[in-house]
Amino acid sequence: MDLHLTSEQTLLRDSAVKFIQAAGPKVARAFREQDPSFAPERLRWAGEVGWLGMLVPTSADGLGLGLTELALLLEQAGRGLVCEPIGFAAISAAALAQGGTPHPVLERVMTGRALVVPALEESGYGDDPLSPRTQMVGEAGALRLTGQKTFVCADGADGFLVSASGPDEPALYYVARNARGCSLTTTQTVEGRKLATLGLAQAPADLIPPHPSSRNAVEALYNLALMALSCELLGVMERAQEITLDYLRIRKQFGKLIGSFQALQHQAVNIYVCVEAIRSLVFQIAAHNEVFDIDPAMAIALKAKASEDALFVTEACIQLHGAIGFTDEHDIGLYLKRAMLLSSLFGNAAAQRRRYVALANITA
């Protein structure tokens, strides 16, 4: 698929190219175990370039920015493999600046001084956004969260953004990190950095009002999510295949490439349709989609089809690299991990099927 893209947005993908540079498959087996398991630094520099405020309107003195750019720098820090978590960021100063006013921590968050990611999954059974356990009492002012959040990429976290029900519609919260009541057990990944579970025991929080063009604030950041995490798994296919396909070209068994046998031949081409298949999605629901009004059921749909087919590229990659791919010292299996990892955050293609069969009210 070619893009025809605008000089604004050459410009920002040559940048997030050069950024990518630093990073790659040493930084991120450097960064294992680690705590935190990324360079503070660096995603302060993401900030000092604005791109952790590009969908901040610029009345929030954000850079005003729509899903085609989101998509262009995730998918370069997926094909880098990216410890910072440039997206969650990025999505989460959206929520922070949804309202008339925004939260006083979102100037911290754009500049990368602060870190605030998303809250909302309490199962691994691809929970409904709008039906959250976690329950909210109180009033203005004085708002108490009460319940748990699981699989919260909490590494370096300075707060959080909590989906919680109330005596209305379930809304969206801001709790810091340090706020009384609030708890953190981490847990470690098959890619090395730790997930987290949140519990949260009449710990104070900030209501966070939805944007006008949303119908409700937890579900535009869970869409927002959804496609960020689709994003960048898209950067870890393309990369992937990239990698195995010089690989085919040098490697000789019997005497020949073994690029010239046609049985590998058959599943590169089986590769190549799946990233396509993705990159084509990505950049269709982008351009026809608003960052506070993606639309449901196409979040969902590509965030089952990227979590399936970002698995079964990667695992193809390391079959056609034969025994070394199986190896920790080569480098294709960090992209396995990676992507195990993104497919499963906010529900894996199993979970979101159910929740499309769920809206579209489809039965057997």
The other form holds:
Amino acid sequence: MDLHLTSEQTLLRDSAVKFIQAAGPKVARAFREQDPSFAPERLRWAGEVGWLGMLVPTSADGLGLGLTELALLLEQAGRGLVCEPIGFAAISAAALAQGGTPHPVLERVMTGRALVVPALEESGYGDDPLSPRTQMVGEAGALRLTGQKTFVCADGADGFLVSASGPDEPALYYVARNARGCSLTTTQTVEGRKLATLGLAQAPADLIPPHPSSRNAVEALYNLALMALSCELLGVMERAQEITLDYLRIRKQFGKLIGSFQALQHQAVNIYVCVEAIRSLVFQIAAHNEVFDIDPAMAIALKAKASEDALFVTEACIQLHGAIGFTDEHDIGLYLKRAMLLSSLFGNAAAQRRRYVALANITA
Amino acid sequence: MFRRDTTAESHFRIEVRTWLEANLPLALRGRTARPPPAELMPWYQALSRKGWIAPHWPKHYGGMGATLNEQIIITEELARIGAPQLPAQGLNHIGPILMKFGTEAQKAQHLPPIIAGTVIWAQGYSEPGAGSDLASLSTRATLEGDHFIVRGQKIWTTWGHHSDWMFALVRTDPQAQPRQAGISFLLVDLRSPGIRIRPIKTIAGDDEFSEVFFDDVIVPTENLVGKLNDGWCIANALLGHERLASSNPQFPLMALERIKTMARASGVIADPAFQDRLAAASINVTALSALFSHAVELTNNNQSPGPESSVIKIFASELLQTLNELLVQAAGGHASTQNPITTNFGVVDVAAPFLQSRRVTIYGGSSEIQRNVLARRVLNLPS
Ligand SMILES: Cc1cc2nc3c(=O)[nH]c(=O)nc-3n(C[C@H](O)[C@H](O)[C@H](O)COP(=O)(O)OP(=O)(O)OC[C@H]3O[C@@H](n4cnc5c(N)ncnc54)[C@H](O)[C@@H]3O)c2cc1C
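Moving from the form predicted alone to the form predicted together with the partner chain:
Next comes the full complex, this chain leading.
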């Protein structure tokens, strides 16, 4: 179903569509296993046009936009298999700007000259974001973090937003990549980029205070990350669907186009139903939530469903292609792998459902 | 759900909730089968007197002219209190069709009684030989001067035996090609001579539908809606809206509450495997709410939901079945008990809603037909 957009939103979407014309499977392929696995100049370009500061208030030189704009941009990023971590950069910029005085690194993050990414996960399976094992000790001016963060998208990162427990509520901290006591161990993913384990041994850190409208900066960033990942998953599903429908319209077997076979038509509709449901969820949640005050049950529900459906859709798309879909040479596999990566980050479908049980009062 | 009420909306919600609490008879709450007219219609009429029977109808036809959010609030509050399903053929089908295609006389005669709840309507489309392939229908209406003579049979007519009027698709041109071009849309007074109606018992044990026989029934020509042989277009014009109205999240929300009660009573609520399935289903109810409210927004902006609305029909109906399958699992050994089960957490009906839910993927265009339509009309797949 169509979206009801303002003319500014339509313009934003159009420029995002232009941006991804220079991206796509071919570019994504070229960046596989590179270091960094994206083009820094394109990240700077995204900064120059304002996208990285889109959620940052105008008082801090951002665009002061909301979740609908974020969704429109990241949906395109997903469609284009964009390698530049626009989503993580944009939500991190928002986090850096949320307190009264923005963190000094903000300006460079907004312009794409520095990359800051969230580092909130610890176990990789259903973490409670509000109970990090990473510890903060020290006092104002001399805060130190000790612990370990996993599955950090650290490619090209200059700093991290880290959650840690302390004397009070868990809080959010900024840690520079080159800080003392900060170490990275990377693993290669099938998708092409690397994930890192971030070791913190008394690493110096700056406190990032919460936005006035949110209860906790860690929770707010976590929910924002679930939203961002889901928007990209939506784009991945959409594009995989289009590629597959095109194939169903040209491939012939038994003297007929395979798209005329009812079994395949019905599976194509199953894919379509998933895509439509995720699109409605993304844009309804975006329309009814504030950047720093996303209803956690909604964010969890969205990430659970987007993670599961994106895998179903991209797996089904490979099936509908036959053997060609199983080759590295065909693009459809890139969408499955992107879906694998995004689905697994910040808690996969099963992990989110476990959190949903606790949060949405299902058993009470 | 993801929506947050404005101050005005939350006042409206409280007004609706308070009024429902005070006025919906206890005996009508949490019913799984539609209660018989003698029990149900006084409630219909009470809603009508309150002015809330037709939230989606314009004010000048006696509706509420409600905003999207008010419509959703009413839906949510009806679900919350477990309100019974009302006969909807008048409110959701023939009402809107007459507003669009009816003559002034037809509107004046038929719309007020629908609002008042004094006339019950039946939909006469399906026939023994014409189900999914509706265009093959053969009930014949022959024009003779100022009236039609109708002969044939309709079947699966919801509440046929309780209804006063039927809107029917009839064949007026047996030679027409395509077959769709020989069908007209008629309003038939079910009290007319030559009509015989027999209720049909369903797997759920109630007699929700019936078969209707027409033996040379006289129907005046002023009961023709639109032009002769235009019936197919008329019946299809508002399909999108009908699918939308029948896919609101009210019933899935009610099913979810029923599952939780049953699962607490049986103890399965503590089983992580069950919790995972319940979370998945519950998340899908959220997704349905998003689809629904997205579609209603588009409709309110005069962008018709169009063939895409089949997505919601598929999603809502299959979800309702998943939920009821979960209810059966939650009930364990109680699942096949005929009557509602009394538990420490309340009375829960299990077998009846489970059995009822098997129909939703059959009527209003089966799931398979919706998928055919989407594949060809929306996804443009070859035939
Ligand atoms: C509870 C209930 C209430 C109803 N109320 C009314 C009413 O008030 N008025 C009215 O007019 N009708 C009513 N119906 C009838 C309903 O519209 C029909 O049942 C429906 O159109 C399917 O037709 P059928 O039952 O003849 O099944 P068939 O068309 O015979 O279908 C049998 C099976 O074959 C599948 N199938 C058929 N064609 C295809 C195809 N081309 N591709 C793939 N699969 C196919 C169907 O999906 C189904 O699974 C009601 C039905 C039910 C269950």
